[in-house]
Each structure stands twice: as structure tokens, then as C-alpha cells.
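First, one chain by itself in C-alpha cells, the form predicted alone.
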Amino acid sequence: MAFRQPLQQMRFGGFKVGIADAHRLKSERSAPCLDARGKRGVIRLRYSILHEPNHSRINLPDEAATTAFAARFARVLLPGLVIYLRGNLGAGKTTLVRALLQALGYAGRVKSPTYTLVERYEADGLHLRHFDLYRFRDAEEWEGSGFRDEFDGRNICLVEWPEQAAGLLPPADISLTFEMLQDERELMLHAYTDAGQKCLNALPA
């Protein structure tokens, strides 16, 4: 894959303005530039920087595994959290959210809402909403049946297949994606906001 020139140039008149590459994640700047009568100019710019969203990698090889990551999860989750479970059919996000209940003490039956779109969980003090998505089709059922509201700022909502509802999601604090080797899975853990790093930085070794 090609990568970008760290600073590219751009000219405004008869200055010459450096812009910083996002995969830097720092501005540089050109020399200066005179303009006709010999003075130096300035042009102030304001731009966001994008930055990458903090990751690391874990090996599950087994379901035992998976269900150890989910207990150790589960002791530092925080309400309002929007957790994106990504991977393929059977890559292990439902047992993952199993798991992860189970370790928040709820006793009851975990079923896959693959049917009924969302189910609804209290445990240990916390409101979780566990979709799948993998058979949401309809964009006018996302506000009819009251979805947009269960992302409230107090819910944990764990999505599975949250590409199925893209520009109708919240954006994400943090995403788990599960990518299937040949001898076992690997989890990848994503952080995208101040709180989703807060979550992934007290997660126990």
C-alpha cells in the first residue's frame, strides 16, 4: 500500500502553507515565503488531526479462552459504553457476550437475539442491550421500534453486525473483532474514545 507524502504543499496566493500527513499525527512547516514586497506572510490554518484508534491483539484458543477474556472484561465495563462485536458466522461474538453476562452474574438463558433483533439484560447493576444485526434490513424499523433509544447514554449495547445498520449506529467506543486462524481465534480491541480507552486500559492482565 502506498503511503502519503508527510507534508504536502498548498498554496494560497503568494504563500506557500505546509499541511501535516494524519498518519503523522504532527504538523510540519515549509520555510517561510516573502511575498512581492519582501515581507514575510502568515496564514493561519485549523484543521483536525485524525488519529488512529488504539488496538491490541489477543489470542483465544479456545472457547475457554474466550471465556476467560470476557470474565476479565467484564470487571471493567462502564455504563453507555457502544461495544461493536465484528467477525464471521460461528467466529464467537455471541459466546463472547455469554460469557460476558455470566461473568456479571446474570443466571438466566442468554439466547441470540438473531430473530428479534435486540435483547435485554440487567446484571450486577448494569443495563446491557445485545444486538444482532445480521438480518436488520429495514431502516424505517430502526426508529419504529425504538432502537435509537436504547443507545441512552446509560445502556452498555454490545452490536453484533453493526455494518448492517451503518449511518443509524452510534459511533463506537470501543469494537472487538474476531478473526478466525487456522488453530484457534484472534481478538482484536479497538478504542475509539476517551472512554473506550479508559475501559481497555484497567482491563486486567
Ligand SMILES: Nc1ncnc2c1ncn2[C@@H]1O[C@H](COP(=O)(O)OP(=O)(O)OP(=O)(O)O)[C@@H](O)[C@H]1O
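Positions refer to the first chain, counted from 1. Owing to the predicted nature of the structure, the values given are computational and were not obtained by experimental measurement. For clarity, a rigid core is taken as the largest C-alpha set superposing within 1.5 Å between two forms. What changes on going to the form predicted together with this ligand:
- Core-superposed comparison between the two forms: the C-alpha position of Asp194 differs by less than 2 Å.
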Contents of the next structure:
Amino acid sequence: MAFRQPLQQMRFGGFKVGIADAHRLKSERSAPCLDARGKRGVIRLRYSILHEPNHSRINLPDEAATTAFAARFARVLLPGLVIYLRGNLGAGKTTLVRALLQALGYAGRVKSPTYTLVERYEADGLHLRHFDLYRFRDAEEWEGSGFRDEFDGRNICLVEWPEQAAGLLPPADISLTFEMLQDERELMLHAYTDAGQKCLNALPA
Ligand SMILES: Nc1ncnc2c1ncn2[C@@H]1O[C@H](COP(=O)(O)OP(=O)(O)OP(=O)(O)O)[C@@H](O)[C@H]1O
Ligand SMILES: [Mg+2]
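The structure above corresponds to the form predicted alone; please give the structure of the form predicted together with this ligand next.
Time for the whole complex; same chain goes first.
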């Protein structure tokens, strides 16, 4: 797993957990605290593990298949979801987001947020934020740009290149990971939280 940092791992609840594995964990105010010693000193965790990630795999033989999947996914989106989009350059992340917005009835242009880092949309009563963090470099920019405020429990945040802002981004409810083989793509779907699992469980056939 790309985020795993073995030096910061420890045992918790029977699972081996990396501090950087925050996407596997969900904040719970009532959960007991746990002190862990990481590379940056003692870190106080207030997280509990909900479940092992739920995952499935879909074959996308061509772009039309990606568009068709996006239309199914659009029907089960819930406000506040944080969705990481992983995969190499040209894997299909933006193509999926574009198709998702179109399936929600968005008629405007959906451009890749390569330079703006984020594009904002409203469609079908939902507030969506499309991030592309490929060019994100500076942690201070995270605060200054107000990106943190976009993860407000209402906006659906779709994040390309989340690894570029590891440690700053809130954990994912869902990750969608593209593997490339010419035009064909394999899409891995992982749910990390109850909300994410509820969404993936509801995917129509
Ligand atoms: N099965 C497929 N699903 C999605 N895109 C496909 C597929 N087959 C071919 N393509 C093509 O691959 C390209 C995907 O480009 P896209 O901008 O979506 O990639 P990306 O993952 O967002 O890349 P980047 O990391 O550079 O932002 C498009 O040109 C699209 O037409
Ligand atoms: Mg893209």
C-alpha cells in the first residue's frame, strides 16, 4: 500500500496499523486514546478501526465502460464522501470524474484541475470538489488555499494524486484505483468506512 510507512507501525486491536494508514481509520470521539511513538515524536491517536477495507474489482475494457461505471457510481454518491482516485498519468481518473458529473446532469465543461488544483461543481443537489494534487508541493499551501475547509462533511471530494498531500488530506471513505493496459483498465474499489461501504454496496448492477 503506497501510504504505508513501516517505521510508524504498531499493533492496535489485533491489526498492524501504520500512522499513515489514516484512510483505514475513522475518527470516533468516544474512542479510547492511544499514544504511539512515530518518527515525529509521540502522536496521540483517537481512532478506532471499523473494519478491514471492503474491496472489489471491475474490468473497464474501454472508455465507454468507464463512463458506464461512472453513471452507476453517480447514483450512490452521498454528501461528504472523500474519494481518492489513484492510478498513473492517463489512467482515467479525470475521465471518470467528467462522466460522473455528466451523469449527475452537469452540462458545463469539466476541465482537469491540473493547474488550479481544485474545481468546484454543483449538480443534482450535490456539491462536488475535484482535486488534482499532482502539482501540489507545499504543505503551507494546504492551509493558505482553504483546501482543508472543502472537506466539510457536505462536499463530495474526489481527489486525484492523494499521495501528494499525505498527512494533510482527511482519510478516504473510498478509493478507486486504476490499473492500465492499453485501452483496457482494471478498477479496484475499496471502502474504508461505513459510509464508503454503504455507497459501494448500493451500486446498481
Ligand atoms: N478504459 C478507459 N477508461 C478511461 N480512460 C480511457 C480508457 N481507455 C482509454 N482511455 C483514455 O485514457 C485517457 C485518460 O485520461 P485522464 O485524463 O482521464 O487520465 P488521468 O488518470 O486523469 O491522468 P492524470 O493523472 O494525468 O490526471 C483518456 O485519453 C481516455 O480517452
Ligand atoms: Mg486527471
